[in-house]
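In the form predicted alone, a lone chain appears below as structure tokens.
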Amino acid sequence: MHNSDQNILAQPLALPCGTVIPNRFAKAPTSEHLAERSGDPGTDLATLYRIWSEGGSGLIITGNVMVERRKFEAPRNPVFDAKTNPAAVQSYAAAAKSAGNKAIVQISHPGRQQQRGRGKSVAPSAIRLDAPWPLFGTPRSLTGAEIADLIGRFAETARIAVENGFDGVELHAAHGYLINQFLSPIVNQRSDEWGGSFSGRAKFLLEVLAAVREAIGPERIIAAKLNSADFQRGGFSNEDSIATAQLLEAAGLDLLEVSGGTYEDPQMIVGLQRRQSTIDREAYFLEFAERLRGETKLPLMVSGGFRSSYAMRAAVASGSTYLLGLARPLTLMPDLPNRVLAGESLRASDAEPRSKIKFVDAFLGSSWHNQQYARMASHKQPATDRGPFWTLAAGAAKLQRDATLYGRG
């Protein structure tokens, strides 16, 4: 590797809105389930994000901040709305930016991926999630008036984030959440202006982007997390993703995070992990990002799979991605960016337990990391010796406890 490649991760990145990211590391979104009962961020999240900020990432992206108090992905997601305490958001932003980096809020709505027992879920169409666990019910199709209201809620959440110290927002349009549901021809079977053709299915995302830009102004970051594909027959495809990225570029997006998959098919992510090209280069979606670079000039961030400092430098040096999105590696090694920037050659450790059942592993991995986040927020070292049975039992107990104690009114 050339000497110039050694320093490439320390180079700043100027986004179209004018904001400059100080280096090429980004803490990718993680759903930590650590908010207060009120929905405010609270001290646990502030502590955790201060650790990640001080670890050296040039950009911090928070996990799932809900735009509607009655609809959330997990019981302890933060919610930014009219009931939110501004001081709590200010403390959260200050912690996430404490080392001089930039920080943005991922804003999201679960749609049909809202867990049972918290009221009727909603979606573009009344299509139930096809997953082998009984957490999700059949959603109700949104009305036109409700869609307009939700667009306003995304804009209001973005305004609250920016007015209280964050540098912008990321629209969560991936992983089967509401915006992704509108984009999917499987989930969105509407025949009105919000469905049908590709342009109809993309309308909700573009309207949200326009409303958010009006709310936060031209000099703040608007990013989007977009699936390379949903990996379902007849679903959102690579071609759809490229066409969506081109629409987002024309609409003034600043940064595109490339990801993939939904709750319905985590097996495809496992399949990507096993490809020889992925094993060699680590990142799951790097090949698609390279294809996307030929179709759009949007700054790209690739998340998922990076572990070694060599692969990280190579990905940016080759131009395959502008930013490196790291999430799970920062659980056991929150100072990974600082160490790589200092010239250390390393590979992030991966201690999460696994079963041999793919859908179980999807919950198992999330539960294990959530448990480590809680320990980090309490200034404890990670518990790397927790096996699958202990992790699953603790995760199920936490879900039940949080659903009881942290229900939103």
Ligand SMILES: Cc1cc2nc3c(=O)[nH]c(=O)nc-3n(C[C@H](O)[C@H](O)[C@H](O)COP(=O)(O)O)c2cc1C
Second form
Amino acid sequence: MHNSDQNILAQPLALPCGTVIPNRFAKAPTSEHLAERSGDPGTDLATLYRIWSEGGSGLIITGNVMVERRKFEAPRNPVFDAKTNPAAVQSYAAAAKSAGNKAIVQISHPGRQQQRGRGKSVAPSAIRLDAPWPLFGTPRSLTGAEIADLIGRFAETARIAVENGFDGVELHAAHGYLINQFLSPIVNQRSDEWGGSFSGRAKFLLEVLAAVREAIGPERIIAAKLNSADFQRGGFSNEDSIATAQLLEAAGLDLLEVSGGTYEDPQMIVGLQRRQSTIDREAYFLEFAERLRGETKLPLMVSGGFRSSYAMRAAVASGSTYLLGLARPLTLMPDLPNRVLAGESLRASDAEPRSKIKFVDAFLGSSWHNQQYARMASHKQPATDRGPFWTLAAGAAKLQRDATLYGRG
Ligand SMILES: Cc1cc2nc3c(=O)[nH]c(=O)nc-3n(C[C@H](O)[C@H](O)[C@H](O)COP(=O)(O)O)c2cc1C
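Would you mind generating the form predicted together with this ligand now that we have the form predicted alone?
Then the entire complex follows, led off by the chain already shown.
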């Protein structure tokens, strides 16, 4: 390892909007289910994000914040809209930026990945999720007027985020959420201007980007999280992803976070079946990012799989990615960035229990991390001794408890 490789992670990165990220570590978005019942981010989220900020990430991306009050991905998601208390957003932003890093809000709508019991879900077309999850119903197809309204909601949420201290937003266009549903030839079966051809499917994303830019101005960060593919026959493909990235670059995006998979095939958490050469490099989507590098000049952030300081340095030194997106490693090691920046060689452990069944593991992993986040938010040490049954039972019980917070409708 050359000295320059050692220091490369400490190099600042200037994004097209002019904002400078002080180093190459980014905390990837993590839905923590810790907002107040009102949807305001409260002291739990502020405490947790202060810990992450002090851990040294140059960029912090919040877990997904909903753009519509009654449309949650999970109970206790935060919502930023006209009813949100600005002081709560200010405290959240101040905590997330307390160590001098930049922080942006991931803005999202679940579409058909909305949990049951909160009214009918909506999607580009009335196509139900094809996964063994009992949580999701058949969505209703959105009308043109509703689509226009939703674009305005993304812009309003972004405006609230930056007016109250965040440095910008990330559009959640990955993991099967609403924007990804518009991009998907399987979920989007519309024959109007919002579907049909590739450009029809990309229109919702591009209109959201234009409305958000109009709302927050040229100097704030707009990032997008995009799937490299949905991993379904006839679905959103590598080629679609490259074409989408090129459209986003032309439309003035600042940063592209590369991930992959949906609730139907949760590759973002479980990782791809990979060749040994890819396993050695740890990150699931690095090969695709390298392909993307030849097709767009967008600054890239690759999320998923990074565990060792060696692989992190190598990925940035080789130019495969500009930023390292880390989610699970920052649960037990929130100060991983500072430690690596100080020269330590380390490997974050995969501490969550596993069952070897892909769909069970996706829920198990999320539940385990959510349980640790709740402990961190209460200044407790992580509990690493919890096995799969305990974790699943506690996760299901929390979902049940939180779902009753809001009533039905
Ligand atoms: C508990 C948990 C919650 C997550 N929530 C989100 C989210 O709100 N938005 C998102 O884009 N990705 C979310 N992810 C995915 C991560 O951002 C990341 O893509 C994935 O965990 C792979 O990175 P890792 O191997 O560093 O964990 C979540 C992951 C976990 C474990």
